[in-house]
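Below, in structure tokens: the form predicted on its own, a single chain.
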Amino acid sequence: MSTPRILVMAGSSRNGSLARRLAAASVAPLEARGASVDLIELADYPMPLYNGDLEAESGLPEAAVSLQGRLYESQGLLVVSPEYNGSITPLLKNTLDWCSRPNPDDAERSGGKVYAGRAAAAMATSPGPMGGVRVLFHLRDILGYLGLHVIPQQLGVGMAGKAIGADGRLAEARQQDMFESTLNALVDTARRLA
């Protein structure tokens, strides 16, 4: 049985981010399912707002090239996003956009090749009762457009400030089951696609 590498990112870099807490909570269950986990912080990959003229003048930011390498080495991607006005965060969209760009210096590990054919799962958090369900539609569409195989299982965690315990488990047994089911499906799909 292969050991798929799963890259985990939260769409927020804010201190105390609920999305970051849920992303961190996914590490142990993913590892228990036989995955190797690469938990990243988007704050470690600062990039200017995407602009085609900037790209033409300066090429890809060093942070984008570095993150492309980590994406390329993975077989799966878990994205946990908070909901900003019904959609994903500008930070997350900008990161996904920069990483989708081709790098003339490394054509093999850049552009669409960092996404294509890999498994992906989408999760959302919200301090409100809806659990970020609106962001899941947008996130799934974007990930699919990038060429990722987005698994059907997904999770929106509402009232996330109270829903995620200090132990990293979800307070509601039903949500914890959905969380684990989604992670299991991600690992299985990544393993099959590898």
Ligand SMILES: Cc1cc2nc3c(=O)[nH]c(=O)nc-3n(C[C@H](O)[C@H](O)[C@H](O)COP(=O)(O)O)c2cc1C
Contents of the next structure:
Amino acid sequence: MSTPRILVMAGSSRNGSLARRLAAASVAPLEARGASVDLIELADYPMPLYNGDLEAESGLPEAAVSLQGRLYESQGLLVVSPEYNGSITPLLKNTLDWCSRPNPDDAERSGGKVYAGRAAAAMATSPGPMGGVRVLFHLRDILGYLGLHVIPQQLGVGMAGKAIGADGRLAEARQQDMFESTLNALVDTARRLA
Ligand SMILES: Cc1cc2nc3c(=O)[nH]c(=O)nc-3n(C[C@H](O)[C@H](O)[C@H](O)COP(=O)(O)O)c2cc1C
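Switching forms now, from the form predicted on its own to the form predicted in complex with this ligand, please provide the structure.
And the full complex, kicking off with our chain again.
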């Protein structure tokens, strides 16, 4: 069996972020399913708010070029986003947008080619009871638009502060099962598409 590389990112860079906690909790189950995991922190990829003039003057930020390379090397993407007013965070959208831009110095590893044909899974976290369920639909749409194959399985974790245990497992057995079956489907799809 092949070892698909799964890039995991959370749409928050906040200390104590619930989305970062769920992203980190995915590493062991993904590895247990035979994936190699690239857990990244968006704080390590600082990018200015996208502006076409900035791009025309200076090209892509170094962080975007670097992240494009890591996306390109991956066969699957797991995105865990908080819900901001029913949608994804500006940090996440800005990152995805910059990485979708072509780099004239590296046409192969930039633009749509860093996303196209790869598997993706969407997850959400919220401190409230709804689990960020609305963000999942926006996130799926955006990932699909970028050319990723978004798997049907998804997960929204509500009351995430309590739901994600210190051991990196979800406190409710049913939710842990859904988490694992979503990760399983992601690895399986990434493997088939690779
Ligand atoms: C601008 C803004 C909008 C928010 N909108 C929502 C929302 O629509 N639904 C929700 O459940 N929580 C909402 N929240 C609360 C966030 O889910 C909460 O702050 C969460 O902990 C942020 O994610 P993080 O813990 O991963 O940093 C919002 C927070 C901010 C700052």
